[in-house]
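This document starts with one chain, in the form predicted alone, laid out as structure tokens.
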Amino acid sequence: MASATRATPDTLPAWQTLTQHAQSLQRVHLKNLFGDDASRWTNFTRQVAGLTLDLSKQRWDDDTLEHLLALAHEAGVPGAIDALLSGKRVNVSENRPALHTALRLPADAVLNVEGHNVVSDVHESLAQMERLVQRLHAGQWRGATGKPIRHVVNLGVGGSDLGPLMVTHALTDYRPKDIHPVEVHFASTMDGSQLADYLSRFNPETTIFVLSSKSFTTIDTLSNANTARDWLLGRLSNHGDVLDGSLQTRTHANPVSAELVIRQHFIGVSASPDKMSEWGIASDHQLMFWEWVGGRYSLWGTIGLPIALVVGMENFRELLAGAHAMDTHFRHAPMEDNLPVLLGLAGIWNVNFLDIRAHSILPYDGRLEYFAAYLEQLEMESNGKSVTSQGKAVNYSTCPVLWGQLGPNAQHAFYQLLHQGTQPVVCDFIAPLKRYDEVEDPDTRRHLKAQHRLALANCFAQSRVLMLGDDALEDDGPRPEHKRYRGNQPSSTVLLDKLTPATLGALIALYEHKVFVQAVIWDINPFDQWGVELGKQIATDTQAIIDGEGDLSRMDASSRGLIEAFWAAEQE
């Protein structure tokens, strides 16, 4: 993605030009940019794959975009896009490709990576996943005591949890009808609180667990998995009574072997088949993915098993098709019409030239409740870096701080800061244009559509107020100072024609590629996460000390005090 001799981005000619250009725009208000350009909406809006991207409320003009596009060319963005999508080793620190886009290639595509067509491997894994999904949807997957499975609990963390959780919630309207009812749940917290709730309510005879971990060494996931295994074995094997977790009663059943319990109640998803087998997961219940897929980019493959269980394989493939449509656009569209490139350049402009280092994600659709959390991981784990891809410290800002919430709720929470706070914030508003067409009852449909119009009115109004401030109001006389608001806060709006598997796939891919574009310009590697790995290592060392197996004296005073406080609490 970056050569050893590449200049740092802040030394590129276009960067220097943009620095000077930004000074001329610092005091230009968005309302004036709109007033001076009647065609601004047309100039800064693009459409593709069921999405409309409105960048007209960014604090830039035609010259800004021209300079940013020059920066993208000087930084090598076109070549980097080709390298990413053709399987080059763009993950330079780990010396491997980043081929999440291969997970959504159609079956007849060919992508040779170092002499091997990875597309056939991808579709073989999807076919195996489809077989497992069909068994569960047909009620043919039986637990160790012969009862059909009703509950599937996904045990994962990070990308193995957030992606599937976000998508299953967003696409809940697309549950297939006339299948055996299977409910999907998620447990990620290492303290066991989520899992404990499920274990207190579910029947072990009809519950299975999906262990999702790329390395199959993630302590959070394995801790939950070991607890689930002990819960199952304690109730299903080596005795004649089965505890019904939902009813808290015992029903007579024949004892079953531990081997059968593990086989019928666990599915593994990992890039480490040996570790899955060592843990006890049957080989035909193992789903594969690969080292060249980062965890936060993995929902498109077998980590997406919970998605397929909720929406069915047909809709899962539509999700992949929507993402692939965005991949194709990203690869072939001219830079000036390329949605991920334009969205990425808007971020570069805000962070590096307008000094706006906070970014809020604001969906106006309850089905996108987890989308902000998903983007927090995608962007901050990818681009939260302070060294270049060659290991040199940067002297410019990289990823902003991201946070967000459902827009209608956030309006009553932190919008006050957006409108009148001292911290400048750029916002992304996201909403579908159409909703509730499928509701059969005409009266209910009419009321729900009215609510959708209300949500859109608020979405459009909030970006308008961020732009214009109190000038958005008709002149109602002098206003006290505490009611004054200058506006001039930039925002982007992404409209989906309708929230479907395909448009959601395109939306996620849009942001994935935006992150990549920014990483290329900042000359950082978005596909490693050494800070996360360091935290895991230190946590393991600290756990050993808490368990009395390490040297407390080598800890700092604060950590020693915290550990001793825990020990004292245990003795009470």
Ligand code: F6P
Given for the second form:
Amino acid sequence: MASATRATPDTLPAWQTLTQHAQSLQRVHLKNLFGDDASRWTNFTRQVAGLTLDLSKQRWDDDTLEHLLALAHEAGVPGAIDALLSGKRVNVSENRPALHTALRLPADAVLNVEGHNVVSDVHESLAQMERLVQRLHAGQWRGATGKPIRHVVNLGVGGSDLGPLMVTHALTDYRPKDIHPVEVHFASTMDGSQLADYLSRFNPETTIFVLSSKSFTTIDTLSNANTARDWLLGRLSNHGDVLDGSLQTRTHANPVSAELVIRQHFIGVSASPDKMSEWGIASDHQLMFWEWVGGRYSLWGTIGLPIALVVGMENFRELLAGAHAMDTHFRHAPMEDNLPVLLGLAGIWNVNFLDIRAHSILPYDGRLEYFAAYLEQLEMESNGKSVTSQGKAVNYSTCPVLWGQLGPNAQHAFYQLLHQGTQPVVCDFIAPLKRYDEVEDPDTRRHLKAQHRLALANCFAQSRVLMLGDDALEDDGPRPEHKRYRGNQPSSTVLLDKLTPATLGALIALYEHKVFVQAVIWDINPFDQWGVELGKQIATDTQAIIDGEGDLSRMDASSRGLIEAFWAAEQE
Ligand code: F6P
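Other form of same protein, the form predicted together with 6-O-phosphono-beta-D-fructofuranose (F6P), not the form predicted alone:
Then the entire complex follows, led off by the chain already shown.
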């Protein structure tokens, strides 16, 4: 991320200071940090854009933060933020900008990137997406046989799936009323199992598919797309040419042309219009985006089509506005009050100085069911790197292992390890403060609000027990070892005033920028993902061997055994 002459982070003066400082805090328990400082909540809590970030339960003190802020300055974080947001080529290995923030700039903003104002392009693509959404919401988009569309299936994977999946799930309360009912579904897995379920249940006449793929080369998505195409052609067209026996039954009395079927049942979203055309997507059903939007940062533009279909364009624009509010804060707030900077520094402190390399994401709101999965890609695909931006192997830790689940469910699954395991883990608790105000029936509202209070009580209790351990109990009599809690486990809590499109936008942008801050300090490029390439290449070779077209004897004994087991099963 930084200039070619930059020193590696572990040689920076503040890194050395922090290493020593960490030793002095080694034996200090979090409960003592709270005991010693009555203003700890105020000192370590910040608010912006409808979010409250409580970092008081991190195992740090005022001096720690001062040294971490010095580290951020020495590593060039302020300049890097400016470079990111102004469209410099921060993605050094692919020599291009990473301009997801441009996707959420307001229409009257100007961002000249290498002599061209990208904001007008962004808003033109949003307008095109809006036109498609309006046609579907008005029931005006007709399938090849003339019926209005009821089901939209997004075929995409990674960034072309997880962001839209996560947001549509989080914002289902924001469905516009009085529109033609269109249900949105997601199929990502290359084994076809999610898609097979939809194909067994939906009417092809009223189903369309969105092929979402930045590259339009991803085999997972293209294999689902080909299956969907043949399913439609087999049922609707009079000259479907690629027909699999099991999918071939023709159900429609007046079959139509294959061209019309493909035209009316597929929308493409990609940075590669040529490939979309080659596949057969009609040019006016192609939505574009740009190489300078990373896949895992792409939900803000046309990849967000499923979101706009579920919540409407107005709410989609609110999502963008919330993210933009966080971008503005990230750019202008002083480092000591800057939420993404502080969250990023907390992570650096845990990984590099306290040696905590596991990080759990725990939302206490069922609508955020896919938030952890989304962050797993965002954080680990961005920062799971071991080479600096100048191509040198790092000799310090980078991205921790990150995983999570809805907190209330995880309490009954893996919290045992959080409280009593041998692995230190840092946790992020996430919850909305307000919930269920709009439920009309008073009795149901009362019950649901009580459930919300129950969830918040659990959220606050868990971070407290992780922090205090046994001391959370006021009456702490003698207990056997297996009933003891060590505490001293750090956590952050993010509270949303309410889960709205705008606060969700701000929350996602908070994590995007946190990842960037950490990448700058670790001197790695968060915008490429070379580590996924070799697996894809070897899978292609392996598939040839499985299909009997390659040399099995070249393979290792385990791979040979697995392939032979598969062949034997096929013979049964
Ligand atoms: O293989 C990883 C990856 O390239 C991700 O970075 C990306 O989000 C996903 O695959 C899907 O890529 P595409 O949108 O090009 O199909």
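Positions refer to the first chain, counted from 1. The structure presented is a predicted model; accordingly, all values stated were derived computationally and were not measured. Here, rigid core means the biggest group of C-alpha atoms that superpose within 1.5 Å across both forms.
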Once you line up the core, how about Thr11: does its CA shift reach 2 Å between the two forms? no
Gln23: with the rigid core matched between the two forms, does its Cα shift 2 Å or more? no
